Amino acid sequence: MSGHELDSAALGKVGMMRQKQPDMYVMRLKAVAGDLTADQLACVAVVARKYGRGFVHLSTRQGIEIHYVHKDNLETARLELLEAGIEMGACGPRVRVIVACPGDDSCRWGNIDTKKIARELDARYFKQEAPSKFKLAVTGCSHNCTKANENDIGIRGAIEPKWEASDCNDCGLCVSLCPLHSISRVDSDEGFSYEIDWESCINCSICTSLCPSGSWAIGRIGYTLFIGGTMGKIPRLASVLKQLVETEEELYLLIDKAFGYYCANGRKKERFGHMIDRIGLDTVKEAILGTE
């Protein structure tokens, strides 16, 4: 390999890609959960103005890319960058930023703090390497924003509805805005009642929303964890490893056992869906799930 090549994948580590043009990088910056100061966005701005050619590029994953930077201003542009608070991003074979919705925190319909979940996973993982690039992705409910399923590790809020039969006005809404079709109303001799079909429900939180009279109300909440989705040359959407998991613990456990086995038995350039695709779901999710 050339001393060219050598640098090249050194600067790749640090989000720094060579482009087309001779001697010309694109920047890659680093924003957790999308997440930017007005503060930060000036710097860029100038750094933009200054080192490129005064305009930036908003990748699909939440960052922002400064492209047209010459190599001999790179390690300049980096510190006015670093100044800020703004780090470089990642390429190559190794954990990216991680993506996140705003969650419940401002969304109505988001059930799970999604931006404190992609803090801790960043802590954790960004930039550690891995057999090819690695994804991650925190929703907050099932309208699946940042497209959990899509990615190599993806996290969606998840609730499961309990039906209080005292609080029911016998409307129907439920039955009529469940997007599965999970939800049917019942006649007994004790009268009627609503039940769930749990194969087909996905857990999101519109009957738990919408219901005029508060019947359906949240049992329980906590995330539903996805692996191995990509896209790409080879798409692949991410098969479910537990449709919910309670606490941020066993989440976390779960991720890094799932982010583990992959490093153990992935191949060179082989995404973590193609690995399991290979080896078979079923022995994965064994692995995984089987010393819980």
Contents of the next structure:
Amino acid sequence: MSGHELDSAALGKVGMMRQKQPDMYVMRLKAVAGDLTADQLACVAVVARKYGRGFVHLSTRQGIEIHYVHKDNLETARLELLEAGIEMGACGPRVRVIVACPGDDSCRWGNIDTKKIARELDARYFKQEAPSKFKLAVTGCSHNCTKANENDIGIRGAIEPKWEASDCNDCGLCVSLCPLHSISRVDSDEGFSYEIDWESCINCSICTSLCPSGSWAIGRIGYTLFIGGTMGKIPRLASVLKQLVETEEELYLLIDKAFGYYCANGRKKERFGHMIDRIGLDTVKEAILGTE
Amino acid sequence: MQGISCPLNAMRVKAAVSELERDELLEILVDEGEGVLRVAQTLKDSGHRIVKVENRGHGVSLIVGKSKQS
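Could you present the same protein in the form predicted in complex with the partner chain, rather than the form predicted alone shown above?
Let us now look at the entire complex, which starts with that chain.
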């Protein structure tokens, strides 16, 4: 690469950002869902020692950055990382690395296979050009560890609980556990029952995970799909596009439509959420959901 | 167990429940929110029983018993 005038926009596309120090660059590495193998980490350590200053910076989006890489070493360092299967991340107005929590693989609360979805989203959208930066996050449940609603597209695992009378020992734990106080005990001529106020239920899995008798079962399971979240200079929490998307197929279809709508209607440098505020949430939702 | 932070509250409850005789019950008072959640989680993981839960306004009362298997 040496000998050429370095084009910072082109470098941004492959995850290399110019530092304020002359000729020094940050290498932003790609770790889908924040996962790297131990061998990959060892390779990162070697590259950081060899071409950087022997340290890495952990980004807020589960990424690793190697700082202080001289421009002449960027390509060599990139190839060494690639040999360990580590690709570069993304900068600039395009789809960034997909972030995700561990999901149902290892978390008690996880409702969905977050990593599988993150990998699928990565295959479909990573580095695609957009009017501005575009961030996607997958979080397994309403604890929202990956902050789905701070992303342009957020996917949150969601369950709709269902009470089954048969095994219930009427202990009442669910009433005390529900974080939104959405569960109440109801007495009637047929006996007691436990009911949910669907208006306030946030589709978390606390009642279904902790019910001692297993009487709170999963009725429906799926994804809450958020659009238009962003932090940065003008923060905006995402809006719910659909509360419970039940299939992966429908999920990808809706994301496709949402991303397509943004690419067609977003102004240069305008984030998805700010475009939604300019056009109107109802109009945007109708355009995306309308022909579902 | 009120005012005792997690996970100490849950550990103490677990220890107390394992001391019980098979049919003996114990009433414990825990903090609302995170307190009751953590205790319920530990009891479920240990296979112990929760017989009755009542919100007392100033805390949550749990009547608990030993696992039927142990």
